[in-house]
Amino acid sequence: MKNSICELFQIKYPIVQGGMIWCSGWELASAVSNAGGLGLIGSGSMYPEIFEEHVLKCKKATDKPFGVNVPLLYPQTDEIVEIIVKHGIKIVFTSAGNPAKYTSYLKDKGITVVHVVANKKFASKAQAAGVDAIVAEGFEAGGHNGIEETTTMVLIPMLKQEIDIPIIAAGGIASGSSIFAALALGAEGVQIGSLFASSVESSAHENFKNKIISAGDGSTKLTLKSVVPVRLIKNDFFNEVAQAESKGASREELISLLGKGRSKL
């Protein structure tokens, strides 16, 4: 298939694997890239030395293009970016922060930059910052999410009217028919998370993979909007969060409940 996303990343299929913390190590990224999509190493759950190890292993496991997802809300981002430059990674997806912070620097190094957005305002800001494409992440997405709760199939045509750069649709996409729907609405590619998170190559724990597979209608909910919106599977931790929010917990109390370093390996 030939379209702007395939040409931008030099891949066979316009399918991007989400750069998910805990799930997106070198094994998953290289497997997706070897299959013709674009694999992403999820740097958000990795300390710099661990991240560098994954980059080196991924380079050995595939001769196809792969990239890195860099959530900008985590500390040590500067170190992650320098490792990306050091090892000649050519594709970077940024998320959860201001795209202007690193885009110019990365593009000056010959790196293709994509930013994840959930609304028109940040899509326009990302385009103004000079990114090469955006990921339009709708309400259905797992993990961190937009506070507006705009669904994927509403978001794609909305952003198509606002920006000129290619759109990669994300959120609730896990089948050929949903890929076709996204492309029909104006996306040039899709990013898939949960389906890849439950794959054999995913570095997630087997119990987590099984939870994804067994999850059904109403098994998840968007929570923690006052801290950082995130979709949680309904479990004991979700119940703690829901109880705290129902009692009017402050932002500081919710941060304390989350704890420090929860995302790091």
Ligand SMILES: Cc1cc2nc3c(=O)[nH]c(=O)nc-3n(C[C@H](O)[C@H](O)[C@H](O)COP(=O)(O)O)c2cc1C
Second form
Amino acid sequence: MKNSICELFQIKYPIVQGGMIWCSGWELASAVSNAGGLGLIGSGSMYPEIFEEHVLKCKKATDKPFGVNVPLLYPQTDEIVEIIVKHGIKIVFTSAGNPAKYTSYLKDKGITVVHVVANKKFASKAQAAGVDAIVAEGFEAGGHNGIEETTTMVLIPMLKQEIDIPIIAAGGIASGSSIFAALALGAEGVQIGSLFASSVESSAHENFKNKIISAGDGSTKLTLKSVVPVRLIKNDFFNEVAQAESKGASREELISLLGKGRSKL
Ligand SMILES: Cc1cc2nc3c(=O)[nH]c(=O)nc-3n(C[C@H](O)[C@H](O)[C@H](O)COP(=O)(O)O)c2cc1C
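What I would like now is the form predicted in complex with this ligand, since the data block earlier showed the form predicted alone; can you produce it?
Entire complex below, previous chain first.
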């Protein structure tokens, strides 16, 4: 297939494997790149030295293009960015932060930059910051999410009217027909997360993979909206949060319930 996203990343299929904390290390990223998509190492859960190891292993495992997802909310971002530049990584997807912060620095280093957005305001901000494409991530997506709750089906045509750079659709895409639907709406590529998180090459725990595979409609809910909106599988922790929220827990109480390192559990 030939389109702007295949050309931008020099890949065969316009399918990006979303960067995912605790799931997308070098094994998953290189497997997706070797299969003709774009694999992304998810740097968000990695200490800088661990991240560097993943970069080196990924380079050994594939001679195809791969990239790195950099969520902009972690304290080690500067160090991660320096490792990216040091090892000549050519593709960076930023998320969860201000696209103006690193885009021009990365572009000056010859890096293709994509930013993940969930609404019109950030799509325009990302375009103004000079990114090469955006990931438009709808309400259906796993992981962190926008509070607007705009679905992928609504977000793509809305952003298509708003911006001129290519759009990669994300959220709820897990089959050939949903890829086709995203392209019909005006996206030129897709970013897939949950499906890849449950793959053999994902570094997630087997129990987590099985939870994703056995999840049905109504199995997840966007929650913790006042702290950090995130789609949770309805498990014991979800019930604790729901109970606290129904009792009117404050933001501080929810932050303390969330604790540190919760996303690894
Ligand atoms: C377990 C998990 C972890 C994720 N971690 C990140 C992350 O670190 N950075 C990021 O930009 N997006 C992250 N995401 C979002 C994905 O990259 C992707 O955009 C999203 O999963 C697409 O929606 P889908 O799960 O319906 O395919 C994560 C998603 C999941 C399911």
